[in-house]
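This document starts with one chain, in the form predicted on its own, laid out as structure tokens.
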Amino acid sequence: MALSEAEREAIREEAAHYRDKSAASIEALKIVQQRHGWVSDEHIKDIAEVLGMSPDQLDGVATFYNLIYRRPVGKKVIHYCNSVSCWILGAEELREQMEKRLRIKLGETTQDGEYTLLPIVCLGACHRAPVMMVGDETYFEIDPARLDAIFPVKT
């Protein structure tokens, strides 16, 4: 799917803030993402067009951004955070316990698309860990029991 002529026009007032356009690509990735949830090859190279970048240039950036979702992923994104710190806390006993929750593995999205459950390397809340977003919405010292709260079984 090619960006409409108004995900155009919020790019380049958005490039319009800075020297080099391609400072902007970042900004460009999370316009395209909020209104499509995830960006696409298309939407990379109409992006990087509207930039003045290369496609290759774009996904480099796309691609190292792990907010940045290049395939598409389910209504809400599930960041368990898989540091050291919340590892030793028992984020891998957590993870397992969202995939049977959820019924899905690592990287997958629930049969009714409401989540991706995907690893983040940190949080920056290792003093709270073990850490998880869902959304936008951040979780702090996690246990099972608090993780059964968050994703109460459905009936």
Contents of the next structure:
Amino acid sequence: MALSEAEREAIREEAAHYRDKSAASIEALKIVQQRHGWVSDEHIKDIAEVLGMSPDQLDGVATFYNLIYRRPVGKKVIHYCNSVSCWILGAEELREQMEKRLRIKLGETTQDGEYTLLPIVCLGACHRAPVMMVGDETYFEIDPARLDAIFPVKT
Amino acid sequence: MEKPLTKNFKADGTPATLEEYLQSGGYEGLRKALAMAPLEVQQTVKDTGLRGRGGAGFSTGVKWSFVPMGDDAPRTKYLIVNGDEMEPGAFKDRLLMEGDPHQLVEGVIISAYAIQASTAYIFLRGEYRLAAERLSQAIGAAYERNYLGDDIFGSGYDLDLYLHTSAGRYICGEETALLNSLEGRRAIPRAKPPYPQVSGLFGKPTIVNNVETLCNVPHIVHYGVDWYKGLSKTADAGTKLYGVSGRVRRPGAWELPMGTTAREIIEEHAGGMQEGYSLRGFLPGGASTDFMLPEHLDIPLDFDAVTEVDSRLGTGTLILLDDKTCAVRFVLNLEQFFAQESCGWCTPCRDGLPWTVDLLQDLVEGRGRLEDIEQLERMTGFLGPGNTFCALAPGAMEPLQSALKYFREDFENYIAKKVRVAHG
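Compare with the form predicted on its own: the form predicted in complex with its partner chain:
Once more the chain from above appears, this time first in line as the rest of the complex follows.
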């Protein structure tokens, strides 16, 4: 069994907020991802069983949403905003800088397993562009110097 | 100038506490509403003419009036807050939820009472972690004081409110796609009719309202129709949270009378363009609105006046195109967003948006042909209103069709290889 009893309990608790328990599918995926970093095929099977769905039905949900990862990711996912206001203010230059500094391309994970670099659509803080999230943390008004400070080079 | 929606915002960015909210008149609206009949509350909101702040601008009171009421109505009804703010350029709902979470919670309770909803959900985009934290606290505090739960203030009215954090897709902002998402499915829009007011979440009558819309409700009930109408400069009532992003000196958001001009917003509040940049055009209400030009700066930004220059007020958060940013690349960025965020359900959107992106990409990379511009023009019709399942693709065509109209030379310059210095 890929899911712990605590995870099952947390999923059942969310399911109680809805008329149909399958409505808690997104919450369930997030509960599991919070603990494991990503959602494996085993997890899909187990969650589907708890929610009374077929695994394929749940996978259809899991693969639809930007913030559910169906492949392993680093400890922290970098979501840099690539939408219009951040783009005007240099988001692509920041991406290039991150790729160089972390020695990865978009979609890849650093060798030490620390970061995965992904784009994200408008983060809703356009007045403080460019914006990005690193894990749960949101960073605003990023410039090259600030970017270097967010990702200190290990010596 | 009164600023009901943002009066409790603090300079240090911390949220208004419940005590501060109560001192500013908070929950007085709820007390008053519970002493009124639900239909009276509906009528009050209808009388103000409040129009939905999510972008479509439909009358909130009229929307509510389609919900079945009375003894024969279904007992289970839902009120849902659309807090899935993902329109590029929009950031106003984030500020409202982070700055004064209690205001939204009170707005939810009053509005739920008005339609006699039994359960309410806040559908919040997953990336808004701070808003999620603050709303959870505000909901908890409301339960503790019996503003939520059973028999609210001894009125006999019961309401539960849950926070749902989404997992990210722009289409969740479309109200029927939002319902599918809340039911745990892929966020694909539903056919209408039936409309959600009659058959929405789990087939029950459902109202979906935008965050800013609902934040207006406590003040309307507390201070009345005449007061509310007096806040605006035009026929559209109330204040509006306007925002500006792009190359201005002080990008930000400001609560101003509805109908404030873009000139006042950009020049006074946002401090004007940055040194060395001038304004070429702007999207008045997020990515899915048509460009307006500097010659439109003195038009009042309300729902009706903006349509007279073939655009839409949308979310009221302006994105500026400056003279050093290429209009074609600007539009390419927008179309990449829409192509990625298409849910894939209907063919014009699923296939047409990536095709549009390819055409624009060819242009900026020097592979464009003159007929590509004509093809882009045809796309704005193929993907326009009436040809798609929902408003995503037509929205995507708005900045494109207006860019082709106003900045055609920029497109042609790529073909004539006279490319101006482009960004990105």
